[in-house]
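Here we start with a single chain on its own, the form predicted alone, put down as structure tokens.
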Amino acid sequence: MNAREEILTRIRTALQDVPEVAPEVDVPVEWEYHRATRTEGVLDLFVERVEDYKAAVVRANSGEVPGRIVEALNAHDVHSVVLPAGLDPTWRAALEASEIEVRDDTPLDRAQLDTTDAVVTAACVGAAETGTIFLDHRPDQGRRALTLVPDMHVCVIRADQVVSDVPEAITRVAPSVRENQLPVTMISGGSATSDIELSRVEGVHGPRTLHVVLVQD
């Protein structure tokens, strides 16, 4: 008997007393898909997990959002920002009143985006357990390139857009894909990757800096 036959013989011997039923029946899983797994402290958990990715999070009410956006951009010495066409007009007005150059996506080509310091967008949904923000690229978020090329992303998300976990977030974002064929971008902190020697490189596949404004009214 070779090694292969010996291993298979041992497996068959070990399985002699196991009833022959379908695997999904043999191992029932007590789980209901799409249900929320957490109802308390979701916002605090979301903030904690987003900050784990070295992203900044500030809380604000609706009226404070324009000022928080400008503060964040100035704090990072941003000189130019691109804005999606459907961005909240009060946010746009605050930026236009600042000394930061506002660029509309006309659309901008790659070279123009590459020389743009930052982008400001809204969001679709956030998953608290992973600190992940989902964009479905509606007019207040713009096309994907806007959130991939500039080096800083200021993302505004409302408290009612934050859910417990990824399955619940997928349920929220699913209609955007199924009914509107929109792309989805999932963001967990600033862009970073590591090679086989664990040398960390930031900004390879997207902005190095993520700044989140959480709107709580």
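Basically, rigid core = biggest C-alpha set you can superpose within 1.5 Å across the two forms. From a predicted model like this one, the values you see are computed outputs, not experimental measurements. Positions refer to the first chain, counted from 1. What changes on going to the form predicted in complex with the partner chain:
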Given for the second form:
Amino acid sequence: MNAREEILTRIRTALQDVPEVAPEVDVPVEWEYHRATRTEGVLDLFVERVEDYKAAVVRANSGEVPGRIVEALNAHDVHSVVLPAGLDPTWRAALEASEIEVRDDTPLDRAQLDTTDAVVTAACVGAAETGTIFLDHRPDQGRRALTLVPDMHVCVIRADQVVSDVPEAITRVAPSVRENQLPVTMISGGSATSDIELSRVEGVHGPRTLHVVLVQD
Amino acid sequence: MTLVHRQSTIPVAGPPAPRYEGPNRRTPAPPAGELVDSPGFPTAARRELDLPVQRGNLHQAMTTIRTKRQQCVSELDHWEELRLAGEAIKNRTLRHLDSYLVQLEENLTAAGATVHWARDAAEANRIITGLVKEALADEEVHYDGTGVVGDEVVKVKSMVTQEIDMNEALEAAGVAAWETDLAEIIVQLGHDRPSHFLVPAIHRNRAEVREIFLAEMGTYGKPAPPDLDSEPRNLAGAARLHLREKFLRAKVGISGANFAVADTGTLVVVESEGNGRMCLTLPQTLISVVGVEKVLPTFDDLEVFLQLLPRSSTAERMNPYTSMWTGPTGGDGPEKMHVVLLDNGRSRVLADRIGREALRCIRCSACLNVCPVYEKVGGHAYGSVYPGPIGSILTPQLRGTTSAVDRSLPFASSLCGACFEVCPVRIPIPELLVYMRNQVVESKKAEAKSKPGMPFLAHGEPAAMTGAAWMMADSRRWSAATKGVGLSGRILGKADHLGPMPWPLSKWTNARDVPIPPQESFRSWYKRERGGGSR
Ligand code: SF4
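Having looked at the form predicted alone, could you now put up the form predicted in complex with the partner chain?
What follows is the entire complex, opening with the chain shown before.
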């Protein structure tokens, strides 16, 4: 018997006591899936919770977004920025008009990414309760390495992308996984560790600075 | 509880990988000897109790994380609902594990990953070594002034690769496996063993970490800056630089998975530092080793577990980074993905209708953090990669109850019940400990019978064991006995220490600082002190 057959046989032997019924009938799960935990104050909570991770959040209307992005990058003394191919052209135009060197992901190799100061992306979903941003890495967010190697991530999220909590967010992101098999990255604040005496240190391997622009018209 | 003793014919976890002790080791050598040959818990606990710095570090850390967790959990008014959902989903999965595994395999394959099955540690290591060698076949091995570069892999922190001692198997095959989680580097560079699921270097303080980094980093790559101080921020900075060069050149990444979703073929890794994302994203080949119990039926189930795990584990609303991937994605991340589904004793645990509840464990470590025994002795005393309350059950379940350490583990608990109260998947840890105690007694009886002339309990176990086993076999008896201890303590006027206690507690409470108000039993003191666990 090969390993697969043997392991499955062992498991079937082990489960002889379990009736041959549909799993849902055998063990009912009393949990209401996809539920919103609140309908009011979602955006305020999102801002509060993201800030709780020591990430900065600024609010802007769509017209102000390009300016806010350039401001944030300048405030952090960023000299170079990588932009995913599908980024909003008005954001790109503002960056190209600035002093900051714009790099396209042609694709950049690891060493080039390592010498790039920042990345600007859109987002897929936000969860207010936990202050989490979900990326599904479509062209406006770029491949995963882009939001990982440079030290600063400016992430632009629209108000209509922000939901109450994890269940609603998982429901929103599910089609990206089910239909398109896209990778998903959940980001809650900057990279952090509590490995030394449980004292929290921001910034280990991922971007040390997360800057969120929340777009509300 | 009815005690069912059934001898399963399904094999226990396989033997550990052979240790490579030769002169050309690529990575720091861990301590000599195999974990399974560790001394029994009471002996090891006494050894660990003689480490005052470690005890201080542990006390500090455990107090901090318990408070944080309590706050974080109190925020949710549906915490108990979530726990019940977590329990039910895991039970459903385990009771139909064969069909979910087949479904998982199907969807992983459809997504472009290659699935391998491993009966035990040796088989898993053989598969992994083969895959690594294949992926590195055209790599040039060269010297870069600091060491040999070429045959190496970067690793995401993973319990299961520790369970199979994968790093040593790779070392024996001439491949360096580099840990990339900050705590794991501290352990690896310190020639040490992990002592906690989540924060494996929790027994070390900042001054010790600084010394390890200064002494060892230069041997294996970018040295620590000579003026490194012991600020955690700067220590983390040194690790960032040391690892960056390894990430930038890595060809193969190895990970575990917190969850494997059957209906989509998605693997999920939950982490904090971004080292996981580096390993999952930058290399060309990714090998993920997944215990068969990690399956979840549907993608929707993640909404339950992604709430339960971070709050129970790091005591945060959400951990900084969670990665989900469903096979390779062209132009983004590894081109080749392998998944090794590992049994290594799990099917045997599953065959035990009572013991199988332990397989719900999502390795959050909440039960370690509230355990008064763990807090005193730390993780090394358990002689296993799985320490603490759940480790005291899982270890003898996976390895069997034949070695001294495995026989002693189920007794390494005061059965205070705090572990159940915090467990996000409601594993009845105290009941299972009592059940495993009985299994130990039964296995010894069976052994004595098979060796006539050998008196029962003649294998170096204290004679008190017979009485202790009877008493501990029932938590009500235990409760009554410990209450008696509290009382006699008061009568004798030993007001500020807990003691004397029955074995095994007597082995480590003796004149140790377990302060309790004299009016209280250990259990009630503990309940009060720990704020009653979860809500
Ligand atoms: S037994 Fe429960 S509390 Fe302990 S690590 Fe496992 S899931 Fe967490």
